[in-house]
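Listed next as structure tokens is one chain, alone, in the form predicted on its own.
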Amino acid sequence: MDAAIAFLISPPAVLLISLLFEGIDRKIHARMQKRIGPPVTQPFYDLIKLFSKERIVPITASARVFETMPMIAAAVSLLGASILLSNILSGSSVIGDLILVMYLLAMSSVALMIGGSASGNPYGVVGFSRKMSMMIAYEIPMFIAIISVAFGSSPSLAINNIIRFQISLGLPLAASRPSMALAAATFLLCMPAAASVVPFDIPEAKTEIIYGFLIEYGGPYLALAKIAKAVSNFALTLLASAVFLYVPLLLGENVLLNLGISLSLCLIESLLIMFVTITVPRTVLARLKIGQAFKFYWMLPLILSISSIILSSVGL
């Protein structure tokens, strides 16, 4: 597929898959604790009950702050994770590497952290201050493990040259050598907090400061920022599967069936994704402390990030 097209109709596609994942993810959820739950079409339904409401903006918010920061989470989330989607429809280099996609969903969240705390409300000012802890606790070991990528025996960033090396290698860049395993084992063990669930949704918990920086927002604005949440989460999934866990298989000479093929095995590997860190953790495990979530991502995926990329300069 040509790259401009791939680009073109990569955002109408990436929102409507993650709105899927999402819905998929509060069913099994629901099932888990022996629910019937909501359909999974039910994203749908709420965005469009919520773009129907009025817009309401606090007196004690600054304003355009406030009213603008949920749209530019919602727009870079939706551009990070089409230039994800794009690389792997197309078959070929779009613009964009790892540094870029990663940039652009960690600017989702701080969007939405400068929005919040712009409400004036001081349970918004405490969840800016705990998503900005969680975010110095996750982004450096998952970066540092994105980076670890570039070295090695195939040094690239472009998302397209990294699934090329794994078709090339016959199998995921996690199962080709050590420290690719590890970087996506620190990969993997981010993700939760990345995408703000339990027992990491410590910036937001709602028994606690009542959705944090979000608390003010409402009508198209929280639309907005469940677009963003929910497409960022998708990302993190999709480029976990892409990057580290790509699963190389050709059927004869037709591209695209190759490549319907393999973003088929990209989705399914999401969703498996989806469900090992994101549905699991929020089900049955508790809400740690904002220090206890510190400690423990500096002290086990920051040791393995390390250690990835270390093992990763020399070859191994």
Given for the second form:
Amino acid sequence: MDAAIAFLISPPAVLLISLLFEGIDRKIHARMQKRIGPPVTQPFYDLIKLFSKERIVPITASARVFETMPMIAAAVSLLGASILLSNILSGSSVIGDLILVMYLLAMSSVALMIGGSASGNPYGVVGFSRKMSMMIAYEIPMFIAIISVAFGSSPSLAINNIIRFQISLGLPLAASRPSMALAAATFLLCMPAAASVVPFDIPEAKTEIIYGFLIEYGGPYLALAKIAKAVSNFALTLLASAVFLYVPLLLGENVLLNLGISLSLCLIESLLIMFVTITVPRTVLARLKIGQAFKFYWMLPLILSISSIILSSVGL
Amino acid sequence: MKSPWIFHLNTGSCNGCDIEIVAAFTPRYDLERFGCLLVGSPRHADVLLVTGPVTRQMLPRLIRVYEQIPEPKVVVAVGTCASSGSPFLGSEMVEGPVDRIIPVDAYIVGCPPRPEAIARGIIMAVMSKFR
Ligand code: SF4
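Let's compare: the form predicted on its own is above, so bring in the form predicted in complex with its partner chain.
Below is the entire complex, every chain and molecule, led by the chain shown above.
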């Protein structure tokens, strides 16, 4: 597909798919608790409702920052996800690489944090500081995993070069060498924290600090924050499935040449990744304390990612 | 409207009604299948569930929480206390019932009302307000 067309159709497609993913996640979550659960289209209803509600800016907030930050968060995460999807769609790496995508996704949570802490609500500030420590905990192993991908894949950070490298190997990256398997494991372990779901929803802990930095956001602002979150969750799962576990190549040439089939395989795989790394933990586990989460991330994933870098630098 | 988000305010209730509200979200009754969510911040809410007869201490808080909810909003009085003041009516310490203070869209009577009744009350209030 032409790169320009791919980049044009990506943002609406990303929005649609990520909201659908969130709906599926909520449905599975409910079924696992033996509930009927909301319809799969529920996130769309939520957004329509939120956009039609009154806008309230608290008097304690610094209005400019409070108002603009959700827009920046939504725009930035939409951009990151569309770069990823359009790279896969067009089959050529014209715009952006892995670092840019990761940066844009991190940027969207930073924007929400800043907006929330500008609300003047003490819970917003608590959420800000907690999110800050959580980001230090999970972003470092996550970025090390991404960097070790660059070492491992005939040095490249462009998403399409990595996919092509996997095709030329005939194996998903995670299965190609031990170092890449470790990097993939690190990335998947960091997913629940990046998506900030239970057990790592410490910055937003609903029953504890009442959504943290989202507490004062209502109506359209909340809708934008929800879009930012859904889209960046989707982008992370798509990234994991395209970069670490590109399965369509296992089914041979015909599948690879057919864009529709390989893309839908990729999406089904990201749905599976979402089920394993987001839905299951948030259903079966309970929230950790910030110290425990920090300890977890600086023990297992950090060690895994550093050993992945060491292994890949000695050529394993 | 297909996603009424609910904020629950206890204005001096004995906790009986509050437990029944939570029971309406359990797997047996599952209010979330109508898109309802129990949210923690009034800014996110569409429906205000008030329980209890509104004590003097809670009066300014009730008004404040009501005003913090963005329009359009629905108020549902849950329990006999909130609907009519019932055994506490005429007490020195009680300013209620709720409809003396803020406009109420639906009353759910019962001490405490059953979760089915709460679910029905919420859905009916939402439907009548947003049609
Ligand atoms: S109606 Fe009954 S259960 Fe509900 S708050 Fe009043 S006394 Fe308690």
